[in-house]
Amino acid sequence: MNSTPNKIVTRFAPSPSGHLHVGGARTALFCWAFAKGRGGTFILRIEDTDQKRSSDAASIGFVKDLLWLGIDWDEGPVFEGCGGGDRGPYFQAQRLETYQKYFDLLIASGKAYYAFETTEELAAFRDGAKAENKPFRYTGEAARSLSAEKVTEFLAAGKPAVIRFHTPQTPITICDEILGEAIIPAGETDDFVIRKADGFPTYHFAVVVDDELMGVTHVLRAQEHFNNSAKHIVLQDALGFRRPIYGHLPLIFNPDGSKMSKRDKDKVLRKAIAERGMTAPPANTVDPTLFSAWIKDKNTQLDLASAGALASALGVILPEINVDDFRRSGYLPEVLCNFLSLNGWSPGGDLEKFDREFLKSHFDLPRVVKTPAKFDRSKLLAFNLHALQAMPREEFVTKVAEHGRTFHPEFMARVTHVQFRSLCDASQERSKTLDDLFRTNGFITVADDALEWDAKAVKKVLQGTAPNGQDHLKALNKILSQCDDWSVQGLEKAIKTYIDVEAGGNLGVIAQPLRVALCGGTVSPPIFDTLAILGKASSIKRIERCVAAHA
């Protein structure tokens, strides 16, 4: 195994090509624990080399994805407070000049080549192989007998060229500080490409030169790099870098042993539509002629606003796969971040709960599994759960204010100062996360006369044999309308007397045909609850249009 360096350097390398995986996330943040928690330099690094997958608005989409998560970084892209740094440029599609010196060197020293197999050619080869059953290996014998002459005559004449690089035919040793040391048998790599060929460098090329300049000492990535490691090393040796230490991080899996996917959203939607058997989107949603070739193509994907639209259309609920649909979804990024931080490792003992802080100062990779871990999303909601729960309510209610005003702006609008409030106020024990006001109080910020009830909860609630849910609606309709004291605690006492008498005391009797009058449906806040923040006039002819509808 290499040495520990004196000086820490880690980075995250992402492309940016989205929102961040949470896979990423936990990625980020082991990088940033491990270089933090000893005093060492964590950077961000833009791999945006591939220009069909890369956009500046998908970088700034997850940096904000990074610093809500609380991962800020010593040197990178400046971006709110974060970065800078004289090892820059931090994007790789700014470092070309430098990578060129690089190519010149390998190809003057014999150790990299030009070739010229067009696709069709090289699609002939992969054929070729699969139909001996062999497995395809580019030897390059062709393209390295070409004499200098004619491949300057070719670049001259502009003919399409990759740069590819000349491997060692010998073993490969690759030494991990998680998985341990693993060899690659000689022949194993061929002569992979390092430039493509509009001019670009491939991952593999860009990495290992920039790791090498920026002082990379520790690479920790997902296990599904492993293998890359080969093609690094061998360039390390031909360019005559050092080698830093790598670790490989275990994949994060769903429950039922899937790679947690983008295209777990995508399985969903398509799982509905066919239930449904539609042939088109509803209305308002996604475009159709998008909708038509989406439903073609199994392959591909909706963007995150069609995918959205189409999900509230059909009443679905997508999973979180990003840091943003997490965000989106209420959990607080402190809760993230410690149920991340456990898919993968263990801090000891029964330890489960810790923040950043602790993070940064325990990590470390002996206690870093080998084998993939298993994102148990009732576990984390049962974290964030427990954090809501012990939050003081001050500062529980700004942080409702503040999800609110950011992804149901009309809600707050529709809302007032003191219905908000209580809302909080009867919400905060049984809220799992910040969107779950929102999402089961929407009938405030219906009109009193446009509110719909569902009809499975009028049969069940307010139909039946007498006295039913109706004939209770009518009898408290009364009572109510003489209440001169629309507090909570005036409405259970307006109303306690004719539970005791007409309910028997259980006060589910008359809570469910109010809630089905007020509401809609039969989840609400505290039943007492949902009439103070309602108000005595919506609530009175919220019951009366019940009762009229359903006589």
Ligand code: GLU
Contents of the next structure:
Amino acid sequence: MNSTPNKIVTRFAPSPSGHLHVGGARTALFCWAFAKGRGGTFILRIEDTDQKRSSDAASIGFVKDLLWLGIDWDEGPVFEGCGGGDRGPYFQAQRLETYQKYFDLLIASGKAYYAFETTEELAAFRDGAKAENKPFRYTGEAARSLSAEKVTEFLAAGKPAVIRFHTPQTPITICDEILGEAIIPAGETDDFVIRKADGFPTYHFAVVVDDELMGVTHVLRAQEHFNNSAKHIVLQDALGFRRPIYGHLPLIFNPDGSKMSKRDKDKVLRKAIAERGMTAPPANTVDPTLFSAWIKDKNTQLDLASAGALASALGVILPEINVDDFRRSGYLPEVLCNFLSLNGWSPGGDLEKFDREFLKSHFDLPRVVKTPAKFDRSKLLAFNLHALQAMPREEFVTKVAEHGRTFHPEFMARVTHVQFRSLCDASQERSKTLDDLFRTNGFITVADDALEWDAKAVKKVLQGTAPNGQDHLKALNKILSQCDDWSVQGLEKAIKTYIDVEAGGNLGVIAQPLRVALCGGTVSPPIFDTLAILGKASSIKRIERCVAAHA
Ligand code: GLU
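May I ask for the structure of the form predicted together with the ligand now, the form predicted on its own having been displayed?
Full assembly next; the chain just shown is listed first.
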């Protein structure tokens, strides 16, 4: 898979320390589209040099998230038909020998050196700079003045050491296809660490070596890395490497200007807990000690599993941040890709809806914006609603079923094929996500004699001056018990006269009490669909039980 000199090569290089954030997914999407649309190569490289924070599970999660989005890679870890290539391994933790070769080169040429300062000594340097009101810049005179013999002696004795790059004290010019040119003044970049005490390269070093050896021509990544480019450029020069073309992508913010982060989930949970005046966690959610520590310190975050358990017990929906969250919430991958690509880029004109193929053939750097993109959730939801509405019914049923098997297996096990199909028929028009059907139809999977009624709904819909909801339920129960055609049309016909005579022709007057009796609350598919889906025996049982309970 050797590239021809002019072939475009991009890479997405995640550090697998958690889940794939939408910002990362957008970077991957742009790198993918840029290379694929130009007959180039898209590489996936796993930057797992931070051994404390990286895990295999996280790498696999990232890889799966990318494939779910339809972002496939030509070179990289081999997974489901993607990857391979002769410039690997594509996990940095497996490339230590390669890095060592370049460390040796830099040491031998005097461009890098071993430094033995302890954490305490470095902290003292920092404090000194702070006391003088100066930014801390490591210059390393002491380390560089160590004799070769002393260095050998220290290393032989196992004294912890890092390798630092001796940064030339000249201005560094960063040329960026999106942000333009910036000159970093001499002295801004100090002698930074390129090999950590544990023997692993730092991000700066590994990225430079790998981008060179993997033939990367275009580095497209988040703007937060812009200043890092200065370090990468000085290293490239020192090692005699090419300089790739840089394009730093705008960050993605919440509409209120805050950064989209995992903390947003904690914020929603804290608010819900404060509103309910809770001092202990609901049973079987979060460990009580963990809960009180988290409540006390607003800067702490719950792990994803605890946050999820707490959210479902409180009945709140957490904001989606990671690709996996969006999948769980029932967004279509093609819609998410479409929407993400509009966060920081646009094809021009009014066009907003397009597929990945379009993105591949139209994505370009001049139309990437410099300012942060605002993640408009309501727009994403509207995109998803339209895509679901436009979907052929069979495809909708298949997609919802797939989603259900993955995220709601108990629900799928409890509904019959016919019920599921009817639910899909009744909900496609209004489904904003593939998850809506499961969120709003939980009543189906509850046993008839275990259904609980929402107290507020009971008060509002069943009680009050006669004829109230209860009165309607009693009368409807009689009519429905005699109904033999339990289809949507049959049911409509059976109740029509009652609605005309007793409810002034207003379906809502009887639909809401029926809903409370059948589903426990005021949300369900259209009422005749709800009755048909539940079937006659269940419907009658639920109405009778509700009437008896609220007599
Ligand atoms: N591992 C870095 C990250 O996850 C990659 C940055 C880059 O693309 O150079 O942010």
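What you are looking at is a predicted structure, and each value in this text was computed from that prediction instead of being measured. For clarity, a rigid core is taken as the largest C-alpha set superposing within 1.5 Å between two forms. Residue numbers count along the first chain shown, from 1.
Threshold 2 Å Cα movement between these two forms at residue 118, rigid core reference: Stays below the 2 Å threshold, so no.
Residue 456 C-alpha moves between these two forms by 2 Å or more, core aligned: No, the C-alpha position differs by under 2 Å between these two forms.
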